[in-house]
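Below, in structure tokens: the form predicted on its own, a single chain.
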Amino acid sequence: MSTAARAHLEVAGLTKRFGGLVAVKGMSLAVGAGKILGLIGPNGSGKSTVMKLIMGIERPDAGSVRINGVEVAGWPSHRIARMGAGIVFQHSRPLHRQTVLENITLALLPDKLTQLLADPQTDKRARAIAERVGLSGVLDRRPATLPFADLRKIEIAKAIARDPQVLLIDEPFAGLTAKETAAFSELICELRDDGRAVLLVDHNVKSVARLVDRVIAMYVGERIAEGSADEVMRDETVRRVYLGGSLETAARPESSFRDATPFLAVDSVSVHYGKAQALDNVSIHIHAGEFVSVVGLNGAGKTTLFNTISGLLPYSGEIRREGSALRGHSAAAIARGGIVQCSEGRDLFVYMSVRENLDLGGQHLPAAERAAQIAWLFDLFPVLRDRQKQAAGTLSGGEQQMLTIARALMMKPKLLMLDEPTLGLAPVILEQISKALERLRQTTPITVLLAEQNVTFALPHADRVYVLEHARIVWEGEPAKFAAEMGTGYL
């Protein structure tokens, strides 16, 4: 009998369509009973699609999905999760209402409504749920009053209520300390040491390599490399999506930049979620006129430290410009000073003219200068001067990027903090706003703060470099040892 036969979950040619957009396209995969599947790749691959799809909660527009040799491609959930499949999304949903041990209980309770009342064993097994996962010592608490990683445990709890042979965990260590991690993880392998078949949904191989049995990466829905862990982290089609390519940089050495105090300095600055940790114990520290990156996959922490630095955020810790400490300031004031960040989303006024976002810009400066600084950046974005009288949401995505980086400008920022500013956009488009950036550097003074995934536009760009995983800073250094000190532990 053939490995796909024996497999508790086997997905063939699934195939999903959000009308023009692909987001799966023929995705194959089998999982054995005491076997885990790790299913990686960046934010928009298609990882939570595929995890929908298997368990109904998105429709198939082609494809199989069997769990234990049942075809269940398009049922409702319901009847997939009593043929045996369970999923813990990355997001907890308890009941805030109920206890603990009441929000397993439920998930132990039938479904149909002639067995409303639960069984007298019923109260048994969802402790046993509960001491199996490690919640015994919280029975009567309500979920409001439990850590981040006890959240998780309760929705693993309710996975697990209805003893599935088949389990899926979206972003499993997301907000979890590297001990939580760790408890998390040894939970995993009990569950697949039960003979269940896990498939591990993440960003990136680092994150589940220590648990896995092999490894998918997926990039705009569809697979692009399989194997062990080690395999796909050296695999070039995959470095190529993480890392965009050959590295080249161009740093300039820290002591070039003769500051004694560094114009920003984010010192031992943490930030929660509600209850998850999105940046730990963070410290970095940029001089004045230098371009320093930061590096790290989707889910890092990237936009949360900029979002902080920006004055949107609470945190511990301090966050000093020049020395003085930016605490207690607003995110407009903050801005108003010269700290002026450029957000993932882009953030546009879509029904007005390019010329308008511009102006909004530069409304604090005298007509002529901002005159002078519109002329300016028609001539860094040249398509930004032929386009001035379109509205800004009839753009490509490339230029409402461009236009999103000129308004900022219009500013006349000290620090200019740039997140993602490559997401989705073709190479061309890439090259043009390389260049800008290029051109910033050698003939202004301005000071750059430059989150990104991909290293091989960062890097280029960078002084200095910062790597951010799982909420802290791991890695700090010039760009040119970033290839050999990092190398595919990026990945």
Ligand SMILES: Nc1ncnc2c1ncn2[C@@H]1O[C@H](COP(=O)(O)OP(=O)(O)OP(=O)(O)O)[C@@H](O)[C@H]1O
Contents of the next structure:
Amino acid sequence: MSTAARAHLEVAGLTKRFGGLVAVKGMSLAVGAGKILGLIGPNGSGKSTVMKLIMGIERPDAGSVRINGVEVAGWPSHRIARMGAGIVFQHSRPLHRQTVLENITLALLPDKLTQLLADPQTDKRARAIAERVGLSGVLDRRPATLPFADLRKIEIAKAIARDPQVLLIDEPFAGLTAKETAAFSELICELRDDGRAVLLVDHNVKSVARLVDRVIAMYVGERIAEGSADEVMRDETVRRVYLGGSLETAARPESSFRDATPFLAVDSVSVHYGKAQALDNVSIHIHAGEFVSVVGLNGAGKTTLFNTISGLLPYSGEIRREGSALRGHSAAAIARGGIVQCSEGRDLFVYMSVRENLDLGGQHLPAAERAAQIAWLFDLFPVLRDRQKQAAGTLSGGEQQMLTIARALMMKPKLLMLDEPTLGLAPVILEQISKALERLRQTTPITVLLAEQNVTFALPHADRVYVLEHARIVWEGEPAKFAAEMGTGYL
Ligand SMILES: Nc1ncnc2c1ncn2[C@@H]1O[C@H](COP(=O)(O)OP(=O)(O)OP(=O)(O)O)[C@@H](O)[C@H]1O
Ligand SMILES: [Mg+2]
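Please supply the coordinates for the form predicted in complex with the ligand, as a counterpart to the form predicted on its own shown previously.
Whole complex next, starting from this chain.
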């Protein structure tokens, strides 16, 4: 018997159009029991769509999807789930009013709702699944209070609740630290060792390469390469359209910034959420025109720092812009004054078009200036020009990230605060954003504060770096000294 005949999942000729756009074109793949197939490709190449088509969340225009030999293409997704397929979505969407345990329990839901909460078996299974993915400690918490990695674990728990034989996992590593990524990788290996067929999508190519038996690379909806991870990563076309080149660094010494009073000074700032201290006596400063990175793991306090600067949180200590205190200014006034935060939550207007989102960002600009700014941004992110009329909510993950950054730039900020801009972006897009930042650095007076846990991106784009750990600044210095002084934990 050939491998393909024993494969749990076989896809052939799969095609999906959205209006004039062919998102997936004649895709074929096969994943056997106990195997992991990696699916890589630039943002918008159709990876998530392939998963949605397999799962019946989108209806294919053509092609075949077989699970254990049974043709399921075109079936509704609950029937495909019953055939043994499960999906971990790219974005976490827990029920916020339910606890972790309830979220998992709901995924275990038998077809009759009434059996749900009464059944002690269900409760036992939900707890077992929580244990397996590492959520036992937080069963009674609500999702909003959990760190990012735990939200991803809830998605995995939901996906494996019904013990799927075919498991589709979309970007499990995005936003995770190196340690969390290692733990997730181990969990994925275990799920494979159970004998499941796993289809894995992620832009963390190193982690994907370590896990997979084979890799397929996609580009504009089609397969462009297939083979071992090594073979595919060496492929010329894959390198060109996906992996891109290395990032260049060009830090400027602090002494080259002549302003005696820094553009922004955060002075001994502390923030509490109830009893928890989110910022502990944090002091940082940024000169006009300087690029500063705040590096820290999930939960270190980066987003809290940005929200505080933006005027969204009460704090003790002092924040000064060009010498005068920001306290008492509303968040809206601070933003209007040119301190603009581009948040990792994306908060785009999902039902509005790409163009409308951008226009809103630039609504304060005179028409001619707005048009010029949009033209400049379309040069920076050509995909947004092509997708002007598409609803923001239907963009691929990486495309949404680009739109978020572009919308912030539409406001022509003096200080742009970028919160984890690299989340979920293909390496080649990182290179594009990197070049865009470099162009901003060389050709505009903009000041940038970047929060990242991805140091390979944060260091090249900083003149100076701060490290935030457990609510405190623990290191400050030039990027060139980071590796020697902060060590391997971050790299
Ligand atoms: N409902 C929709 N309507 C219109 N276009 C869509 C819709 N869903 C997806 N698309 C488009 O189809 C293309 C493929 O999207 P998909 O989400 O599969 O990309 P992806 O490879 O998962 O990208 P990423 O790595 O950024 O997550 C994208 O260009 C996206 O904008
Ligand atoms: Mg995707």
